[in-house]
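Taking the form predicted on its own, here's one chain by itself in structure tokens.
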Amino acid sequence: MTAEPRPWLAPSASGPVGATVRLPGSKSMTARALVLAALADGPSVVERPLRARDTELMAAGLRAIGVAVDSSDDERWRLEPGPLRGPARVDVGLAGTIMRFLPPAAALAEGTVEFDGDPHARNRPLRPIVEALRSLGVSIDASATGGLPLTVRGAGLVEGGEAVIDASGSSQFVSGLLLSAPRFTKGLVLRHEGPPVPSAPHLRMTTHMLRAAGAVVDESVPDVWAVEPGPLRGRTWVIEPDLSGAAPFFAAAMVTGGSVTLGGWPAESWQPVGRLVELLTALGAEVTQSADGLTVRGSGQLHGITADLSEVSELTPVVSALAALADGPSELRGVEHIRGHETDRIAALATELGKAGAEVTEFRDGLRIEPRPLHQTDWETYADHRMAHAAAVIGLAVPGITLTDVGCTSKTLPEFPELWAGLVARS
């Protein structure tokens, strides 16, 4: 059942914001930790996980196939692996992580595991991972487009070996196969053939976390990943604050000429913080890191940029909002794959920024945004949390930006409306 839409008037800032925000854990890290814990040879603990729709559904999906997941403590989830088994049904919601990370794990189960989700989930690309699993001997029924609804007929083991994949549509195709690969009888040598794989930092996160769980991974040859068969260790995973989720809060500092610190930020991160710092600096921010956390200060002036966002495509909506408020045009490229995200983000951004008054040119792989005087509008959120974040950023400077449904932010940050209103109240 889909919840009733929650229209929301984005609050406008009356002056510079100043705040330290503490955000929940990274969705990407939480999802990977849950899968690795489910496939480990002993119990694991996930500390400071993200509790949101995507991760709750991931935990439910793992329970359905036989993993004991105790998520009663918000700060510490405990997982006890068990024999993976069907029959089971997994609701993926609208989460790419679930629809791409769990089918390879389900192939290791004894029995049938069915996957389906929200209506738009059936439009999200899945065929490359389905075909790769079939090439490894896994029996899968898929829709005519190669996606959801999906049925994995698990035989209790996957032989593994060599597979070829075109992962230009999503790095999650590679990550999903690699996370389960140590449990394949022969491991896996996975070769990507096609245009470049986007979101390379997410792939590095996957291989870092596999090694942290004891897997042997060789990624020395470009576009080839070799994972040796072997056990995964149960361990304690400490989840970093979500960098993508922090982007709108950092943007608030930039739009208002204020300062926002993301508390609890680690000295060493598995997320693409270097690329974020480069982007925000080019847009006009000052970014510093200290014992207090990661701090972004705005000058009150935003600059147009030309940028390839292929490594940090999740930031495209918020960066587009900043570009619409800048002092000159911006060109954002390298993100064709985000047309297959929760919605076609390129088309959605072009439409909604255009409705607000910006002049936007849509490319196959991005946008050119020419700032113009912006005005009030009803901003369609397309059931996409990042579209809601972009609208909130525009609303800081433009009174009358009404989101059609702020409820979609529950996908990754259920408390977003309250956190955002609290931040703007301190302006």
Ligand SMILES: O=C(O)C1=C[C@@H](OP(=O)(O)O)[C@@H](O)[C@H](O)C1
The other form holds:
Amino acid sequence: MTAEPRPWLAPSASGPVGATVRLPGSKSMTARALVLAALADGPSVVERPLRARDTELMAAGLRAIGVAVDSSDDERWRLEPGPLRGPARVDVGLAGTIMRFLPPAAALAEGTVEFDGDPHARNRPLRPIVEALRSLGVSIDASATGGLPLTVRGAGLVEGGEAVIDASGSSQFVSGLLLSAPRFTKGLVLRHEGPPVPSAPHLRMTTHMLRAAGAVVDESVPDVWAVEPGPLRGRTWVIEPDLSGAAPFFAAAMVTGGSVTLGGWPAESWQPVGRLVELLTALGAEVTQSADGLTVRGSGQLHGITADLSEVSELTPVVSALAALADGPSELRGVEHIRGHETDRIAALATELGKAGAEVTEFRDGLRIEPRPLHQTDWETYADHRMAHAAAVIGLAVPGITLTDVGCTSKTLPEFPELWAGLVARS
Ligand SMILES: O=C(O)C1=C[C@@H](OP(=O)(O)O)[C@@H](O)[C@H](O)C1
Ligand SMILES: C=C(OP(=O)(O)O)C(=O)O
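Other form of same protein, the form predicted together with the ligand, not the form predicted on its own:
After this comes the whole thing, all chains and molecules, with the earlier chain placed first.
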């Protein structure tokens, strides 16, 4: 079920913002922790999880297949694995993490598990993971396009072994298979064949977390991941603040010449903080880390950049917004696969930035953005939280940016409108 659209006038800043923001846990880490906890040999605790549509639906999906998930405490979700079983129905919403991480787990269940989601979820690519699972002996019915709706006919076990996949459309195909692979009878040796796999840091997050749960993983050969069969340990997962969710808040410091600190940032992170720092620095920010957190300071001056965003493709909307406010042109490439994200983000950004007055050239794999004086527009959000973040960033500097629906931010940060208004009020 999707809620009624909630139009929202993005607030403009009257001066530099200055704030420490506390954001909930990483969507990607929470999703992995929940799946690993569900497949473990004992109870787990997920501390400081993200509570948002993607992770609530993940928890609901796991409950549907037999896992006890107690999410009553915001700070600490408790999971007690049980025998995985159907029949069950899983609503994936618009979450890539659910539609790619849960079918392999459902294959381990005894019984039928049906997956479906929001209208646009049916357009998101799934075929490669479906075909890889079939090659591993799993019975799956998929739509004519190879995607949702999907029915996994779990046999209570997956034999596993060797599989080949083209994961150029999403790193989540690989992550999804790897997360369940220790529970496959023969484990898994997965080989990617095709154009490069995007989002390498997300793959590293998957292998780090698998090892932290006791799995034996070899990724020494490029594009090959080998996971030995064996138990996953229940444990306590401490989730880091969501770095991608923080990106628009950092952008606010940069657009207004202010300063934003992400509180609670760990000394060592499993998220691609190095790449984010490089990008924000090239765009004109100063980034520092201290006991207070990760701080981004803007000078009020933004520079155009040429960048390959394939490792951090989910940052493309916010980086594009910054590029549209910069002092020179930018070229952002290497992200063809984001045409299969929550919406076709390349087309959506070209259209909406163009409507606001920027001169945008669309490439198959990215965008060239020539800043121009921007003006008010009704900004279509396409049910995409990060299109909403991009609009909010533009709105700081351009009065009259009205989002067609700010409600879509509930995918990863339901409190976004309030947090953003609070930040801008301190400008
Ligand atoms: O595994 C994950 O948690 C994610 C991987 C990436 O997916 P793609 O490789 O499809 O871009 C990223 O964009 C997405 O937001 C989250
Ligand atoms: C691509 C994204 O999400 P998903 O996990 O649904 O793929 C995103 O959050 O930018």
